[in-house]
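First, one chain by itself in structure tokens, the form predicted alone.
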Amino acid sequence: MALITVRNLALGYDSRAILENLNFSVNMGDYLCIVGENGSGKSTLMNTLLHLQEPVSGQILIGDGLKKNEIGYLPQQTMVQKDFPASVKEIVLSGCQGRCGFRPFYTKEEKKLAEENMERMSILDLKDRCYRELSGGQQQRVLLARALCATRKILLLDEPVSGLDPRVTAEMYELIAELNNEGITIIMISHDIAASVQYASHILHIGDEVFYGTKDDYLKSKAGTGFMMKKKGGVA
């Protein structure tokens, strides 16, 4: 069974749908990029997949042994979040909170997991630094390490390279691709169509037209060719 299966999903607010009849599935090891015009409902979909928002109608089914608290999430950063006055170690450890339940402390295993993920993201030497003193790229690595403390299966990423310079953006994309190659399933909202078709195994395009399938099929589709032309022309 797929990790996530979406059936006849309608998204929106106050029972008013902004997107309807959405159907797709995400299997272990997939790299799914969600693309589309601004305001098409990409972030609304992400919030619904995370159960932070109720769908207007339809179903989101979790399978293949995945639990709701085993989904790692890297949200878009706000200025308030970028200025958060906590240490790197504290932020990464907070990714283990879903495992704690009502327990008010972290176990040795959870502390070890946080250290392993900081090392994995090459930020172990920053563990005692204040988060708000770090560069944008370092902060994103901290948030990735935090998300990895919540999951060994799937990461949901909302515009993870937003605001980063081209060099750091390329490093972040390579880092995400490495995680996918290690077996972690990726679902990523992206405005970068070039990177999406470079790295993704599957594309979900939402907007006036909806497409779900492999990136090769997307590039041949009406939705894909039209959107690529808009991006090249600077329209979307």
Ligand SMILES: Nc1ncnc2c1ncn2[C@@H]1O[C@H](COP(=O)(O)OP(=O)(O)O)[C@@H](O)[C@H]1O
Second form
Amino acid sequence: MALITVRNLALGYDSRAILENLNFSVNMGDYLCIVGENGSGKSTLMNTLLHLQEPVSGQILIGDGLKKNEIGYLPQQTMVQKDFPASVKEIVLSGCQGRCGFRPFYTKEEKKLAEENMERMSILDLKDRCYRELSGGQQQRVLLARALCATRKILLLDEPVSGLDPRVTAEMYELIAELNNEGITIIMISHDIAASVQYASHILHIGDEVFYGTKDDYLKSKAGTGFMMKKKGGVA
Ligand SMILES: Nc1ncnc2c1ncn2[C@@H]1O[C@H](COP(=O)(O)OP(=O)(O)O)[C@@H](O)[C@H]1O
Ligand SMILES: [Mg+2]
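Having gone through the form predicted alone, I am curious about the other one (the form predicted together with the ligand); can you provide its structure?
Full assembly next; the chain just shown is listed first.
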């Protein structure tokens, strides 16, 4: 069985669907990019996969021993989050919360895990710094380390490179690719179609036209060629 199987899913707000008939599955080791126009429902889909939001109808099945609280998540950045007044260490540690619900303290193992993930993201030297004083790229590394505290299996990333300059964007993509090579399954929302087809194994394109399949099939599909042309023309 796949890690995540989505069957006839409809999602939206107040029982009104903004997207229907979604069917796809994510297997261990996959790198799935979710692409589509602004407002097409990408973040809504991610929130629904995370059970932060009820589906309008349909099913999300999890398998391969994955538990609901074993999913690492890097949310789409908001201005409020950018100004969050906490230390790097505190933010990374808060990724351990999902393991046993809310507690005001952390165990020795959790502190060790946070330390390991800061080391992994090369931000250990920033651990006592205030999050809001960091650069955009450093902040994203902090959020990645935080997401890694929640999981060894799967990361959901909502536009992890938005607002980053090209050099830092490339570094971020390399980091994510390394994590995928280490066996972590990636589901990433992106509006960067060139990077999506470079790194992903599978593409889910949502909008008027829905496509799910391998990257190679996407490049040959109507949805894929149409979207790529539009992006190249600078419309979206
Ligand atoms: N909390 C909400 N309540 C009602 N509608 C919402 C809410 N959040 C987003 N929407 C609407 O749902 C649609 C999809 O939004 P979203 O999932 O954020 O798109 P994307 O991430 O692809 O840009 C948009 O039309 C948006 O206006
Ligand atoms: Mg979004």
